[in-house]
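As a starting point, one isolated chain is supplied in structure tokens, in the form predicted on its own.
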Amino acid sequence: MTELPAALSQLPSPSSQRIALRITSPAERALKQGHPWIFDQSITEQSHEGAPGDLAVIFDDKRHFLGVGLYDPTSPIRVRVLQKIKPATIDTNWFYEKIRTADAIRAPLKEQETNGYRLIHGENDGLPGLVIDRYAETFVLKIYSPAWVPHLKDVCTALQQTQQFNRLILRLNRSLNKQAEYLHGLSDGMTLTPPTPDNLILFKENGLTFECDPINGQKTGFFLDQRENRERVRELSKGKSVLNVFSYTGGFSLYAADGGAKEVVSVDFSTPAAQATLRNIKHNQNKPNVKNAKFETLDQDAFEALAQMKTSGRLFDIVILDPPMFAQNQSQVEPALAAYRRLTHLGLDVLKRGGILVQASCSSRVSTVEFFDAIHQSARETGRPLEEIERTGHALDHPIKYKEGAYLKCLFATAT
């Protein structure tokens, strides 16, 4: 077992005096219905004031028992729900069982030639604002509050003893790399176990090899959560020309030409992200068809390559259309909207009559309905309209467990 750095042992331990809170008639039936946040306007009591990551019990007005979690007075989410309905103690061993049944969702992965997935994925397996990923034998922990930073340790030790690691990364999330104050010493980026690793790491999807840097990578290094829709893409590619747009690091790429594609463009603003989509098909050559395919690689803007492939009637068979988060807000929801019926106009542009289209949106700001409703109202007024072939969303790693959890949905569709 790989020793755990002093670091952690250094941390501070949360208080042993628990935070007693009532909360509002609409703050109690939404944690009644497994809703795993308590914000700071629903508290009506509360005992005493609390550090970062203090226990705080949730009671009813008669008293009751509601829930414990895990108290932030950074944040206007004040505490983060770890246990409803029953009393327990969070320690090393509550921890342990959490992680050993988020793990035993994912078993099915580990035979699909797959060592790259989700093993927490936060409130949705019970712990909130805390996220691991594992990249073969790499694992990264992000936590989203300094809630987490008296936890890290009893957190790691119950990772040691339900999973077999070399590397343990911690990452932080960006306002939390802004409250120094309260991290100890943790940085974003830090190696919790020795040694360091290379900034890339090799692991396996679904057979394919891909590269992440788990340190400075977006996310956690990779964008685990489309591995699914990935998978449909490389079912559909054979024989097929394919545009990849805000392609990253040429996971839908990779995917296409395993499948079978002829053709295989990827386009992202990103040079690094266009030098990684390189190096993956390199990772890639024992495979004959991603060998044999022939690739093309774009950083530039995407909506100035659709326009730029329009003038030039470039077309393909396929069309995929996955874009960053666009509304990180309410008030950013039309411009969203805006922005995808946008993209869809100009992706029909490029796309052969019958060719599919993929689109998707990680924006959970953005409703399901919003985004099927704006993606059809588009391809409507450009004279394409679009049969359905599937709307899809989370994968088995990306659960789902309250309606705000959910972010992701995309849809393929074929157009006249």
Given for the second form:
Amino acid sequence: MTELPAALSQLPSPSSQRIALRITSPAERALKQGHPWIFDQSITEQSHEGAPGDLAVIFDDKRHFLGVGLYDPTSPIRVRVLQKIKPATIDTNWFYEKIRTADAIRAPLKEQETNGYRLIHGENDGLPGLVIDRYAETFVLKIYSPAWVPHLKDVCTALQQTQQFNRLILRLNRSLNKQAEYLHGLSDGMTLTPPTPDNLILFKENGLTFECDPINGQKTGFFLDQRENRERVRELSKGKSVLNVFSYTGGFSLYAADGGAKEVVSVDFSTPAAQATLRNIKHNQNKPNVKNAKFETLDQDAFEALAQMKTSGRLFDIVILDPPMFAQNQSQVEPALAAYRRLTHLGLDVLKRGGILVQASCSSRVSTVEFFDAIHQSARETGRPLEEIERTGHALDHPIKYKEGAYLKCLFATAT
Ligand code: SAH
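Based on the form predicted on its own presented above, generate the structure block for the form predicted together with ligand SAH.
Below is the entire complex, every chain and molecule, led by the chain shown above.
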């Protein structure tokens, strides 16, 4: 692909007029320490009002340059900082360097039969509010602020200069769907490149084949962030019976089977996800262990399924619990912790003595300590204290560079 997609060439270019800002001392300290956001309340002086995507330059009291970022009058995160300390021109070359740096960090993945990974992890790769995921020849670009719209041409030109792809799909964070005036005709799920005849996207993760649906699927189509935890499950599964709860399209299930699990049960209340799991099993019939494994896929509520399995006395060697985000804001942290405790209890009810519990949380509001404490508390109360094997976090393509960026935590533990 050499030409810029037509949908992008029609977009406005970034305004040449920059906004000058001053901010409070705590915000200045946070900025210097690398925090990527400036909140509206931290702004003490502003030269003029701007439009989404205008570049905002932040100065200190002595009029020294502190940083430059994308201005967004529609969000309390008023500026997403792109560059600090040293001034720079934010153009195709600048984006090119960011993408190239991020690509170099992911190089080891390409040696591992993996062509599905997160190329740009927003703030953590220096591009706040922008995610780019790769699924083989398809790239999915997701924006979380209208401030990215005027810069998409530059971003995509830089992407073309560093990556080979034949399809580019745009995803918009839900909040953007209400901001049509800033989208200039862009819409969620649109294919920016000319559509290809085959709409099914297949990609490889650690040698296994998965399909994904970047337009209708959750996240950008796949939970790429669990790759390393899935690999750990593969290593633990030989000869085991495995229960994968909140299985989505069967990521953990396929790894367990490939690792030699004799029986794999997947539970997810989404019927399309359960159907995709069945197709993913088919895509991997070339793997002898997958071919030989016995699969069962249940589209059922997880809490109900676990309770029913307990009643029928069904037990597993490994139980995986990877629920969706339970806490969207601070007030939901306590209910989320209660739900994690409940899940631990239900999971242990169907786990054999000496079996392995794998429990994850993707709620950034719930701290690592709170989460692990909740699991242990529940396990003790259930009379099945846990012995930890490992606590894990983010995979290589999901680097974490600021506090709020950390969200994924997972415990591998043996239950007495
Ligand atoms: N483990 C998966 C990702 C899980 S995402 C992977 O590796 O790809 C969370 C999943 O939980 C979603 O697929 C969603 O459909 C499912 N889900 C949410 N609430 C549920 C519930 N109460 N019962 C069953 N599934 C649920």
